[in-house]
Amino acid sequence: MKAFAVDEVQNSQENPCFRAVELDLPHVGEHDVLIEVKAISVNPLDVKRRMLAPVLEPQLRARVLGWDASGLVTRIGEKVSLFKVGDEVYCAGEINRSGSYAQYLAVDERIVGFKPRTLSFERSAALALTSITAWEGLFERLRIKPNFESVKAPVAHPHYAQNRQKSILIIGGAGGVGSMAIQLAHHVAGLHVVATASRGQSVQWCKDLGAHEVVDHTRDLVEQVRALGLKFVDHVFILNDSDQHFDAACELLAPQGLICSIVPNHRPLNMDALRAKSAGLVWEAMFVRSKERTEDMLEQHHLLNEVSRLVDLGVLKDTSTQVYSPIDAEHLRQAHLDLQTHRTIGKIVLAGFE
């Protein structure tokens, strides 16, 4: 199969570089589906992993990155029960396996979902990683209860309780995860959403997705949120620069509230600010289930199927903003350069192999 690997000689921070390689088809384990990749999307994680030194086993000839993908199931493992050959699917892959910058991708069926029927492969490819991260961050880590009463069809999990009108501050609203988190927080959880963005285009993007207010994360967040009439917010979701925003998040967080972050800190965080409020900090890392083979891996399959249902109902919309075609070394290079500007909105997609 054709794949695009990191060019370990030419690659640098300033110069993303990939090369075309021919590889054997991935091994299909007993719980795996083999997906013929139709489209992929790139994530900041791809950029970070590109810059790591190669750590693959010596017998592997190429480091193939990428996790988001959509495509067709072409082969199934002997214990697969959720899919059949020909199914249209999407997934966020597995961090410890060869990635989606390739014509075929093998993935455990328990972290794969049926793609939205109303979206193309290109649009679907933008959804998986960011949807999983946003959903788990909001509904599992922050323990927010989805309020499906506003959704247009019978609910998959009717035991969820209705929220009173609570609020959330989403720091980094215009990125991939933020774009999904705004929609889920507003349209599925019924929260009052305050998002952050710093440019006119990104501010409008957040509002179009459902943010009630948008504040500028390059300025004093506490002052801006308080000016909205909010002394505290019930939840904080940090998607960008924990070091810069943690103190403001603690000051704005309601007593007994929770902060969730998906980005690491590089200096000690002030835990005393949380202790004084009987508040907490939780982390979201969406690859934990597949990497650690947790007993609840199947939850990601259900999660992705629920996202597809909500997309098909028109409750959620895809967040792709740029599509490059075909999938090749030059378009991968351009996508990585785009992400490295830290000014992208939504998701970048690549579609089709020549």
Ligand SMILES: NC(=O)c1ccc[n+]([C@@H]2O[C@H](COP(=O)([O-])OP(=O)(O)OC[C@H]3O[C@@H](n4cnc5c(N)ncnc54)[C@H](OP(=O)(O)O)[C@@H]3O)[C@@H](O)[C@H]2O)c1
The other form holds:
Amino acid sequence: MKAFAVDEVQNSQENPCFRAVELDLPHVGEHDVLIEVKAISVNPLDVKRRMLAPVLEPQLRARVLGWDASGLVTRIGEKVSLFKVGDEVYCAGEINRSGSYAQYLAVDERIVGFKPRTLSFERSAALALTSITAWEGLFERLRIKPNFESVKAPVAHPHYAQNRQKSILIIGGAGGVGSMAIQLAHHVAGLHVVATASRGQSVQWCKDLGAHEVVDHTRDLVEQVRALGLKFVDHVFILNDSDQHFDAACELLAPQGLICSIVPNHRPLNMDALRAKSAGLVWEAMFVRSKERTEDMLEQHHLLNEVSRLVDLGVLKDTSTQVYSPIDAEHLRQAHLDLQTHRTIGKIVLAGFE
Ligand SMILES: NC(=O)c1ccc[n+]([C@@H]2O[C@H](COP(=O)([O-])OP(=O)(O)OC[C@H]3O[C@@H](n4cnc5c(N)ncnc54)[C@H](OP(=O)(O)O)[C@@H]3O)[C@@H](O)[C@H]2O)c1
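For comparison with the form predicted on its own, provide the form predicted in complex with this ligand.
Full assembly next; the chain just shown is listed first.
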């Protein structure tokens, strides 16, 4: 199969470089589905792993990155029960396996979902990794109650009413994860959503997705949120720069509240600020279930199916903002350069092999 590997000779932090390689089809384990990749999307993780690949995977002949993918199931392992050949699926891959910058991807069926029927492969490829992260962060780590049983009429649903007065601050609202988190927090949980964005275009994007208010993460967050009339927020979801935003998150968090972060800190975080409020910090790491083979990894299959259902109902919108075609070394380079600006809005997708 055709794949695109990191070009270790030319690649550097500033100069993303990939080369076309011919590889054998991936091994299909007993719980795996083999997906013929139709489209992929890139994530900041791809950029981080591009530089780390030789260290983390020195034994590999070709380092193929990429996690998000959508495509067709072409083979199934002996114990696969959720899918059959021909199913249209999407997934966020597995952190320690060869990736989705390739014509075929083998993934454990328990972390694969049926793609939304109403979206193309291109649009579906944007969704999996960010949806899993946003969903697990909100509904599992922060323990917010979702309203996914009857979200057809969200305003009338009891959970919606119950959550209506509660608020969430989503830091990094216009990014890939933020774009799903805003929608889930507003349209599925019925929270009052304050998101952060720093530019006219990203502010508008957050509002279009359902943010009630948008504040600027380059300015004083506490001052801006207080100016909205909110002394505290019930939840804080940190999707960008824990070091920069943790103190403000603690100050704005309601007593007994929870902060969830998906990004590491590089300096010690002040736990006293949480202790004084009887509050807590939880971490979301979306690859933990598949990496550790946790007993509940099937939950990711269910949540991806639920996201598809909500997309098909029109509750959730697709978050892709840029599609490059075909999937090749030059477009991968461009997508990585885009990500490295730290200013992308929504998701970047690549579609089709030549
Ligand atoms: N733990 C996990 O499971 C997990 C999963 C997915 C992602 N992640 C990590 O989470 C981070 C976000 O991922 P993503 O895909 O959402 O990223 P992204 O799409 O690259 O985020 C881009 C957005 O970040 C905003 N931004 C830039 N600098 C910021 C800052 N200092 N504070 C707040 N916002 C800032 C920008 O908004 P403006 O242009 O408006 O400034 C831009 O819209 C990445 O570090 C990624 O590796 C972790």
